[in-house]
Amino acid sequence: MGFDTVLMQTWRIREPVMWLCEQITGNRKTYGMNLIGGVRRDITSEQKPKILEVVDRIEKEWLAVIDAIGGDTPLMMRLKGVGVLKHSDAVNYCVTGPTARGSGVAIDSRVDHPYCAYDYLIPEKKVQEGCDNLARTLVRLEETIESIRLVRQGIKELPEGPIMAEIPEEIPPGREGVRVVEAPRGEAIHYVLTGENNRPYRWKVRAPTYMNLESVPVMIQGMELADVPIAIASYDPCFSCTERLEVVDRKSGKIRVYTNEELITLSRKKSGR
């Protein structure tokens, strides 16, 4: 769908971003930059002009993609009025991120619950009222332009100084922390309970797909079968983020909970270490 207008263009446009990420972090995709208390590497003064050069190029090409979409009749036939998630359903199912904003729900954790630098870099919420595949697509397209603005502002106003916070004391066990962050698919919630030896005892994550997935039945209700995959893809699900596992004894029906030691033993046995 939209092979020449959207799909291949976005893959072509993102390639310089991948090269840039590799120069900054050492990896194209899995960056490993965020650490507890800061980041692993700083952005050097030599890298800043290159970053601005890449975002200038991306902005120009991305605006061309946005202009082209309106004139792509086959693409519009698959997006407009298809996969409708009404505003009331979006609220009732507590969907997040671009899925919510495509249904007129103006939520964004970066603005509603600012963290990190978002007290200074304030994103503009991109909201569409169409409630369909097209609306969710437009939200993402507009948010790319907004991200470019944030990158420019961040590079311009990035302060000098240490990139890691000093934490000289050992973190005591039994402390709890909860944080909501805005991931590309929506709100990601992290909970941590500290344990002994400066390590986490429990860490739980609620990924945004976990909430967005619940809305699919109403989103695809009454649709042509051929449109169902497009509607599902329009909220960009990550099924590996939503996998949950229970070990149930088929004879007794009892649920078994593995201990930390048992899980380590099983993983080492599986990986041969």
Second form
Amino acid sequence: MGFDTVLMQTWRIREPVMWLCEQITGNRKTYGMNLIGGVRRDITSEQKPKILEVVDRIEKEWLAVIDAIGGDTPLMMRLKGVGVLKHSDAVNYCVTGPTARGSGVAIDSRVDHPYCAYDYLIPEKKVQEGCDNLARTLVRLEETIESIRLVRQGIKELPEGPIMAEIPEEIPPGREGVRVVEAPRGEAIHYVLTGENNRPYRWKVRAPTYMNLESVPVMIQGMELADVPIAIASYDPCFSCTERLEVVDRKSGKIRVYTNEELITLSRKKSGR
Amino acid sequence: MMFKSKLKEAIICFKAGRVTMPFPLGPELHPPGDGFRGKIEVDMEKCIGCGGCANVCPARLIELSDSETTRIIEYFLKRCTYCGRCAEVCPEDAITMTREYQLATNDNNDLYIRNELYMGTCGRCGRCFKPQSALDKMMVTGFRQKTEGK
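Now that we've seen the form predicted on its own, could you pull up the form predicted together with its partner chain?
Next comes the full complex, and the chain you just saw is listed first.
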């Protein structure tokens, strides 16, 4: 969009969060925190005031950013009424997360199917009826403030106790598990089939981009070319989740990556077009 | 309206000032926090070759291969996700997570550790195995001789 000022400033605001994650989990991005049965590290009493301090600072700076960009006319002109995904299209294409909530579809798996601690920490669904880029952006802006509230509540009401459950026996093979989790981009669905030796036999992930990407042709219909990148970026795609397919032959260990043409041919063959 | 908004944006930028840090040649202004998990370090003196680390490694970068008397343990650290499970399960604390994080390299060998561990040979099947106790091991390897002059 050529509006790097806010991009860079939001990255600056984000940086203390990354440092905080590093202190709590031991790494910036690949946290390695969750195991079957619980988490590996507890939040210590020294870390709690630090978290609250960072959260306070982020809230102040974030509100300042929202206040500043609210009246930015060129920015609004590029967002308002561009990349319209109608409510009916959003329902038909099964889009998830902020993309759906920006089109007035009130779904949030944290509220609809509560997991982990979301029985106690109830997030408020932030829904916008605008259906355009601006609506999706506003959903994200408001959800940041909502997340800050959840962090504060979580720190306050965090109970004491063990952080890891003991699992003395091996997990039996052939058991299945499916779970929907609300990721920042939408619903992430994981399916696991357990196998021998305490290892998973099959693991299928459906990342939210897989669903949101389907809606792009409708979203960009009749638009000017210069607006297309903004419309695509407005639902925050993660193409690495959907880009390619790698097939490993288990006997010979050979890896084969399917090309774009091969995938199109295969999918056309499958769908009979 | 727009002018006011741009002014506010400018104020945010000026207030923040310069926040980028010199990297990697400058001084380290923001060292990693306590409990940071960086590159693993293996102390082969302590390793007993139990293979627990290879069993739990999610990226399966620790590979064991046996010859008659020695067990070869290879660590392909280019695949490491720094989860620290190996250090957690190691019964002898032979693996530690260092604070080293600047691991970008042109050479794969910089991120490769190979260790050979003398075990013992099973008299019946001929495969290498861990003797029952440290005492049994000494019966095979012999006691460490006192070095001259010390």
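Owing to the predicted nature of the structure, the values given are computational and were not obtained by experimental measurement. Superpose the two forms; the largest set of C-alphas matching within 1.5 Å is the rigid core. Numbering follows the first chain given and starts at 1.
Visitor: By the 2 angstroms cut-off, has the C-alpha of residue 11 moved between the two forms once the rigid core is superposed?
Guide: The answer is no; the displacement is under 2 Å.
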